[in-house]
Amino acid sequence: MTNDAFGLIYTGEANAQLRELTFTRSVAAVPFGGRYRAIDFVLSNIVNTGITSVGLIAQRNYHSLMDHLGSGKEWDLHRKRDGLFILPPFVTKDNTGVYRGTVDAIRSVLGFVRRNKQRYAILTGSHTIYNSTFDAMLKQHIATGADITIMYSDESCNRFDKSEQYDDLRLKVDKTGRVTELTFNPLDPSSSLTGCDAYIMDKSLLEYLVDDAASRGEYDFMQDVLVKNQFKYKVYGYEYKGYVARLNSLAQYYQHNMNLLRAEVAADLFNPAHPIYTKVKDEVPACYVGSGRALNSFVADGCIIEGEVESSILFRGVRIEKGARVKNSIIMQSATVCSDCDLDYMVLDKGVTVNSGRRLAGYKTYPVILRKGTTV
């Protein structure tokens, strides 16, 4: 049944509410859980599906994001026939290389689409991590007749930030799986179904349905095409029970990498049926020197802890200096947090540097950042 689709990634989402950790990368790019990249698991979650074609939008700041792909050869992409393609913004006659939303970038790729020889196209963002795979969904979407089935969890137990909002999708539906009712970014959301950003449909109405919104000057995928067309179609809803984490500020991007200290979510996450998959980088272990030590904290490889590390990510290639005391932060690949230093809910992006005897703080529900490449 899988070998009837291919997947289309959109990874040109501007997520201002990330601040400095999207400044240079895009947010597919951003850095998640050690070793990996937001883009590592929806990636995952499609090649996991046993699909084999699967084409990348890209639009801003991707040079980071191409860096990290590569031929897609740690995906099992790097094929003869369909594989990974990556599909950077272009000009022409009617295309100005710049997308003022999903409609147009899809629009621009329509030719990536109608080239696939598969019937059934799954449509992704990057912003939304979760593990598994899209066997279910697509089967349900084939047994109950859907023209559009979305993707969603139930989010009752998590605390709503109107903040924190973003790209925020709410659904009801009935016993039967069908949507009742679309919104997009409500004020006040009147139902705890969120979607996951994930959505699948026959590959000949995508293609209707973005040419139809762009004849009307219409772009944006969630409002324009789903919410406006939610009652001219059968639209199905597909319950994800697992763990979702949505990237939709620095502090629910901390709060994620924190949960990953926690055992079912981790468990969850990186279930061994559904492997994550990332760049290989073959560094040795991390090392552990004199009274150097780490407790309860994610350790990548490459690390050199010669101080004292506690509820914390290491991603790979950090150093911790002697008498460096570091505790609920997230410290990015290449750090350096030299001696006598004291930090403590801080976000370090790669290649920060921190000086001997600095104090850095931030707080649990405000962790402070520090920008790519920092000395402090």
Contents of the next structure:
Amino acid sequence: MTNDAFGLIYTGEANAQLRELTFTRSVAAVPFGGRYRAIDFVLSNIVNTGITSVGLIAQRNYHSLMDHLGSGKEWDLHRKRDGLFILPPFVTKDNTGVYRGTVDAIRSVLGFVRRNKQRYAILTGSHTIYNSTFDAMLKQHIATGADITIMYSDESCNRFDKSEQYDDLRLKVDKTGRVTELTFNPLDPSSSLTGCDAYIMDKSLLEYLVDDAASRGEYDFMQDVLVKNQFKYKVYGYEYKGYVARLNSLAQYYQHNMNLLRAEVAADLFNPAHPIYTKVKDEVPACYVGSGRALNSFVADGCIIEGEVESSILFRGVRIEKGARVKNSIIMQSATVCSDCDLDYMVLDKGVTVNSGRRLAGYKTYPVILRKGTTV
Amino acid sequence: MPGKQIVAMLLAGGQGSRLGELTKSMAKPAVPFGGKYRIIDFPLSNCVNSNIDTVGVLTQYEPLALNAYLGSGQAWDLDRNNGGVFVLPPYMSIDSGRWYSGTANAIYQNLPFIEQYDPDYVLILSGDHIYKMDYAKMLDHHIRMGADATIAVLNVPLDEAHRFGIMNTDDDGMIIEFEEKPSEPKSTKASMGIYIFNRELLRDYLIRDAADAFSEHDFGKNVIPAMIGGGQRVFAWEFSGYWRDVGTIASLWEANMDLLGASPRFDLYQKDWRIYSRSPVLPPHYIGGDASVEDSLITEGCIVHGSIRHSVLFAGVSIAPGAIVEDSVVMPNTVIGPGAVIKKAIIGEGVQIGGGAKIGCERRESDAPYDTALTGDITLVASSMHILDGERVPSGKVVSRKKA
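What about the form predicted together with its partner chain, after the form predicted on its own?
Starting with the chain above, the whole complex follows.
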């Protein structure tokens, strides 16, 4: 546990590869794992590290994000001292309110950075999902005397697909963990070590780097700050060995949700030692009625299941009516699948209704998504 | 500080001795119910849903679990600047100090709490009933009738009326006679133990009752009859809907079973009358590929591999492959081993049941005699017990730690 660090989470990622999932919400607010949103993981990681001051840079479609976070009480971040600070864009004489990139965004919240009493800044994005604390990484950062430490995971077992690449930071490290090469969105990656979108550095260095980049008209943190300065500073990698879910595309989003059905992935992401906090909704326990049943599935509270569910993830308050069959699908909050429907490889966003008798199917590598509120 | 129209006082001090082992280390209102609730969630949520934001909870017996559960009241939206939920234990004062000697005495000792808010009305609730009620409607009725006191009543079957406090009313619903457990009931209007009083009047009667050395200081036995006898306008307000006293093992089990089925007798899925509770931080429940689930209520954090039929599983319950759970209530964080069979049982919190154990199996001639007065045919395993691999627990038996 540490209290010499503060968290700064950037939620302005715009990733068109997530398609309908991010039409009305930021990536941070994308529902994941039956009752969570993407942001819950990184925010809980920070809280489970013992950090009490967290700034959250809001940018795109942040209404649903603010609605979800509220005062931060579910994360124990409604504090008199420190707490959760939501930092939306604003307009002043040297700030246009529109961020071209991460540098602009961080620069606009330097006031928050300066006010923090803590020394180390833990910078993260919001589209990478894992369950850990930053204790070991911070310890390594201090022990190595690094200027910047980058968290990465080895993705050698995953197939590289250029079309699904998003904010792809590749590292090469020497035996001591020092970074020897950093590349951003490489055409043909020569390393399987992939950044986890989490960085630790001294806050004074962060201020300097951001101001320095901005003075040269540069705006992307990864490209303009990290990659360009990789030889100027002591940059170290910290390897995270647990499960990492990068929400880079709809297909990956689907696959990472489905991977939860593997016991070892669920045990890692839902590790009881590091609980993942989320907004409480006071739903009733899930109810199985009549011939309703489920196999190999995650089912959240508030669901009423009268049909058959297999290898699927059901969020809170989903209703599966009699005779309906749902397989290999992700059904988000308050969606209804009416009687005698047949769904396979589908992603139903919040509040979708599929009327009686419809048959809808995607494919394993191409799940079909129905956007929020649709009625079929 | 602005005053309140009404303040609720929730009597949560009862031991609930008929719940046996379940209330050995917690007060009855803290007993888990319905997968993710505790009994007290129902009156508390009713208060919040009825726009009552000031609730005193009177505790006395084993208050730890209840105090820890209520916390700041945030889970019920009762962490307020003005008002909120307050735990009111008995206390010492400069010249005396004593336990609550009855329901009326508990309120009497806390008159200063009520008077802080200068309310016009006081609502008295008990912490051992499962129901959804709009107290605002009852208050409307109270005001409309110009009543001094109003008692919520429920029509019970005539052949059961002798178990209740029965109200005999005139045509306007004014109570002319109150009979506690009458052998020949004249009406079927049973008191639900829910009262609204005009505050000044309540105060006067409580002071008078406290001075009466022969009084048992009980609302039903002393204060209400005194008010009726004293010519006060005491009205009955008829409630219709689900209401259950869960004071016994059998009624607690039945009330849990009432939540199951396509049209359950007690429907929790009412969006405009949510029952709030303190939620554990757990992932959705997982149903394995080798599981079968039928007619059951399953809460977050459960991992189910066995077969579940007509049962209620609380948060964090784990059921191993091949285990069978039928007609049972399994409280939080209990682990059921492979091949165990559980029938018609209440399993407490944090119990470990070994592989192949049989709970609630048929009683044999060779079984050592045991007392089923509290349990009937429901088998009860107390919290934190370990049942060994292959152990047999016959129907109606209570498994608990031996008395030291």
